[in-house]
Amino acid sequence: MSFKKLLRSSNTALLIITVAVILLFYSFNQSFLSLENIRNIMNSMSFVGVLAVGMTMLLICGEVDLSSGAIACFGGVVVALLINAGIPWVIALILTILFGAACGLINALLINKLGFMNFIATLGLMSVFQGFVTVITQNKNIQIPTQSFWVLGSTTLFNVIPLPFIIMLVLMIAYSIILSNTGFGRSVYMCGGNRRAARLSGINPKRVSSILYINNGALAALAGAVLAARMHTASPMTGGSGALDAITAAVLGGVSFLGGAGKMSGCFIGILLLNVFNAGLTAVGFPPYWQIVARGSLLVLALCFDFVGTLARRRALERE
């Protein structure tokens, strides 16, 4: 790739913006780039990042799941209950992932069998899942005393890189390979770009999206379980904004909200920018309630860029 093409790349531009944001916050607070704060950023990236992997796949396919944050919360509670019931944590983790897949299957059935709009179906199930979590926990945290399970969330490589961050990276690399080098990955792009054309090519868009909803539920439950391992507790308040954060990160990274475009590498940079932005606001003492406004504004800005990018792609196709 030539230097000019590299500069025009959306990923390169986003990376430059991320570096600029890091330097800006560092100029206000010298401890922003301390080892402890870098570890904290990587830990926060890991939760949103695992959610964003599944969300990126769905968005490229032209779908969306607003319930993934609630599924993550539910996953943390399920793994805590199973471990406290005496089930070995490895088996509890596998059962939790299967539980998340079942939640994703419910989404798929509502959307692809009953014909509900994805936005409405997943929004409704978000409330259902969150309500069940509140009832089960009676709105109280569930402590996890099993120290062997804590290793999943507390281990660090070279005392710098947290294990949850490594899990996120492995998942991103694996799903990037699936998107780029497999027939299923090409089907995902085709379904998001033009469903009618995908159908004429022999692809079943409902089948593809159902697989992605199930996959998204499984990854969300995994994210919740890993977070519970890191915090040593499952909280009914965890993951409330997880779905929106995952969407924000993905769209910031160039994944089209309307489907058919995006890469996992861009999603990673979007997650980095989002979490650097959040950590930076805290580091400079930005009021917590205004941080919510700032994150919402970032999502709106990302959607505006996505809209402009979608128009540009359509005009390019029309010229061809």
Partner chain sequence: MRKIIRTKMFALFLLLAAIVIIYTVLSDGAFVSPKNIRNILQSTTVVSLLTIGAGTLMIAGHIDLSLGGIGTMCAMLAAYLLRVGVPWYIALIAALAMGGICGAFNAILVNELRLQSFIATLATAAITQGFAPIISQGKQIDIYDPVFKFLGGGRFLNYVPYSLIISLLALLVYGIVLKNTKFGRGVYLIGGNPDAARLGGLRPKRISYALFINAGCLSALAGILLAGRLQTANTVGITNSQFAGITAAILGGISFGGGTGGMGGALIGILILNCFNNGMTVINVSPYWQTIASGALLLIALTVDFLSARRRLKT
Second form
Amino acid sequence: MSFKKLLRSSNTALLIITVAVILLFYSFNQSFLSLENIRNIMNSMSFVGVLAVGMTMLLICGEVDLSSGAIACFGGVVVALLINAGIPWVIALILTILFGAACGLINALLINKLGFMNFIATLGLMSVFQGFVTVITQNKNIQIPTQSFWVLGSTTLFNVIPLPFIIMLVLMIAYSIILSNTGFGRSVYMCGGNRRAARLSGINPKRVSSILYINNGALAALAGAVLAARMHTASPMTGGSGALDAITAAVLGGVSFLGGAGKMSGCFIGILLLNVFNAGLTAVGFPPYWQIVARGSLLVLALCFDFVGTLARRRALERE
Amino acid sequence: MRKIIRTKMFALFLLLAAIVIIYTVLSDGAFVSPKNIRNILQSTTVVSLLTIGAGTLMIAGHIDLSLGGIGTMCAMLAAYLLRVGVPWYIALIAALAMGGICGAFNAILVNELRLQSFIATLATAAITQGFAPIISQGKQIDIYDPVFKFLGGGRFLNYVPYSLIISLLALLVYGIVLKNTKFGRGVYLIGGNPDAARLGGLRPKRISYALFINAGCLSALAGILLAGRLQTANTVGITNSQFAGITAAILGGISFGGGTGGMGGALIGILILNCFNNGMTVINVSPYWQTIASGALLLIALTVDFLSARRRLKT
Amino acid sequence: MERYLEFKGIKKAFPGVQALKEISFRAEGGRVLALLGENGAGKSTLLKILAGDLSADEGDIIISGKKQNFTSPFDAIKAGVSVIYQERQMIPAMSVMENIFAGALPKNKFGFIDKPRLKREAQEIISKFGLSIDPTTPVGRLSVAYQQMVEIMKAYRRGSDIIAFDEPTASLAEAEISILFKIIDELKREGKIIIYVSHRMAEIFQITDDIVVFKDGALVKTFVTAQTNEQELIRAMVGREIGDTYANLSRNTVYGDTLLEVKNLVTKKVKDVSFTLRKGEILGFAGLVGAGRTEVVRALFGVDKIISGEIFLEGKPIAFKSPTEAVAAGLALCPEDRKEQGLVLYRSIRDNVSIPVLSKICRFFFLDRRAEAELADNAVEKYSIKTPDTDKIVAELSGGNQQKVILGRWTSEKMTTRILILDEPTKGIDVGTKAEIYQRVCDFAKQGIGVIFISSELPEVIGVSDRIYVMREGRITGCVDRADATEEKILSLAMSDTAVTDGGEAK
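Switching from the form predicted alone: structure of the form predicted in complex with its partner chain?
Now the complete complex, all chains and molecules, led by this one.
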């Protein structure tokens, strides 16, 4: 029981930190909590958030995908090309998601069929995907003049909550249910916690991991498409740090980099904290280049907490 | 075992020869013109230094993805120091020391906090990448110091770049250290099995610190040589050469699992990579396609590495 | 149709060893079949093949007339095979019920996990086993014995026709063992095929019907339990009368001064351990797996952190902060897990032998290759390691030869080893090489080296050591002289009534 409590308490602790950070920035700059800014934060959360959903699943399974930012970027470009070719946006969106899944499938094949180390395979594919994007776009933005598609990015609920944010929330809830209430979800934890035990229980860890890579590709492409809809344009520059941001958010939220532990709710708080942090740095006029450094440091910090947390969890599980 | 390595080296050599011949034919001989050969050699310097740093770490079972970020930042630091009037040698030492400090930071993350080296160094890369534009306010800093220009761009007999001589010497020295000293043997042993090496009386932690710091210093040197040649330090710096360094190491037979490979293979790996890339420019392949091709080459190198590892297990 | 399981000509090779040589036998439904053999005889490999964890190089598994070809554990489970491994395969952070139902969690009509049903059904199985475990507890919080029971419940839950147990009682106490035997009896009555691997003779005679004896990867003989006796079985296992090996050893009889004295050593896993070792003495350490013997030597060797206590080497206080210091002071450790901790598997014999003496074979910073080669050649000759040359990759040697490489490393002419620590040195090694290693150990003692000899095999630890310390749960529970040592005495010191029954659930 105390194990659950531990997780729960780490979530509460994180939430308190987030609130403290919000108040801190608010005390520096009152406009930090303006409706406009809150909407901005929600919007920026939604992109990393959708990436983080797929990444959280992979991390729990003990895997990682560094190419998801590039897939997202690719997804934005693909959806723009399809729509500009006159394909109805709903169909274009579905095709884009399928395209992302195909990118994920390549990752899955390299890792589970050819036995590459996950990080190096996804890192290699990241540069390949990014390269294709530059070739296709000639490094220029692609405008999307089709207004009907913009709906996906710019609709808001009660004039405050953007649709992309709602999409992220729905995905998080859905995947949270999958994680805790389905056999597949539990097998994700098992593969991350003890791969051999999972295999001997009749679970196929390679299959689970492949599904998660494909899923991650699909989600990344969706994130890229929604971003393109919000911006009315697909840019070859988006998503460069997407995968790393997603990892930072997930690990901040208590998803272990070593696999086997973590929850979607923690991932949500991690994204919230990350984006509040980023937005706050801008709001208080922190120089943009320092923000890069600050974000990198946040990742290091999150990883250190993960290490300490893993030790604590192990200790809690050991008797005596 | 020795036979396999020998045949693998031979295969690599054939591959190199094939690349050279194909490009020569496709470019009507322009590929082997003295000017182009000089270009290839020139581009070898940065990659060689990064390959030594990344390669020795890979032999020891680690990886460093922050070398590009570190080198870029250190070159920028040196350029900044020169601009504010610091003598060249202090600027040089300060930049190398900075590289060493960044390497030590990686080593602490990996050894003390037990983070996996790839994620730890990825985070360091994210941090160091931010520092270069901070130092220069997002601009580039021109270098007027004659010594730096000489180091980066000077040529022996007006043909062979001094920087190339530096990096070839480095490859030679590291090759000898790896194969013939206690430290070098330790690198292979901890890459093969760190626990057994430790229980045998070696100090894996110390070796890994030395390697990370060494890699940081080497990438700082690579950054400085490039900046000296271009006579300016910019915010991109050697970032894009980082994967080239890793790819060359893998191409040359340094396996990701650790414990195998050497500097001789790495040199051929570097030549293959540089000829491959340079040739694309010579035969006018769009630079955009070149990024894809380099990524693909990394994956091909990995596949070959994987297949030869499997063959090794079977024998 | 009657149930049976038949192995037909199963062969399996690992680099350097033929682990199984054409194994063929048949197990009948409604009977318990014992697999008997020394460590490394091939029992575990056969079980792994049965479980689909490994695949055989040749041969077939036939279940009730149907030829099976397992490529994954999933196939084996589907075909009704459950194997309960000695090392527990569980996910510590997950609940007992999820572990019991791992891979087959009950679903409701929406495809979600039916948690109430999961809990109910898990509770039913737990009650059937007569245990008091809360099904929602994470398994990591259970005692080792209860974790083992969860594994058994997992196999029971699957309703498999074939259930194989690999030393299931190794970590169980009497009460749990009797529950287990009751369950096995019941399974037997249901006509299931039970395969039972154990080293405990008493158990084998208590619950098995047939016995298959393995030796060095080959099937030696099959017995009907009711028509045989212990001596006959041991003769089949060992291939000769037991006792010979030890009686024929040429032992050291003269001990020197106290070499090592440990006083009140405390670490995370070791509680207040004190002992002494004299020059030329072989000190045995007996106890169950996990009793803390390995942890004692790890602390000595500077691997684990010492919380309190004093260690004296020839009267001088020492406290090594790293193995490097221990090696410099003349300690040598052959670790329990040869492949994981002892050897750099994909390097040559030469590289493995020279590890601790690299600085001694350096000339002006450079390694003296000739001296290194000589060192390795001497080791190969001295221990008659079977290899064409010293360039050979260690991974390709057999277990016995690998162990000799480690011994060669610590006893080369460049080493001045004063204390040699051997942790389970004969694990997975064939009988002939074992005898050879015992004699080596005695020879070391004759040279005045103090030997610490850790072993879980009682005859071995009794046969080789001069004195035997017995450990239980991190403490030394007694010291027995060679002359007074019997298996019963050591076992009773190693296990007591309270040993492993310390409650199922954490407070």
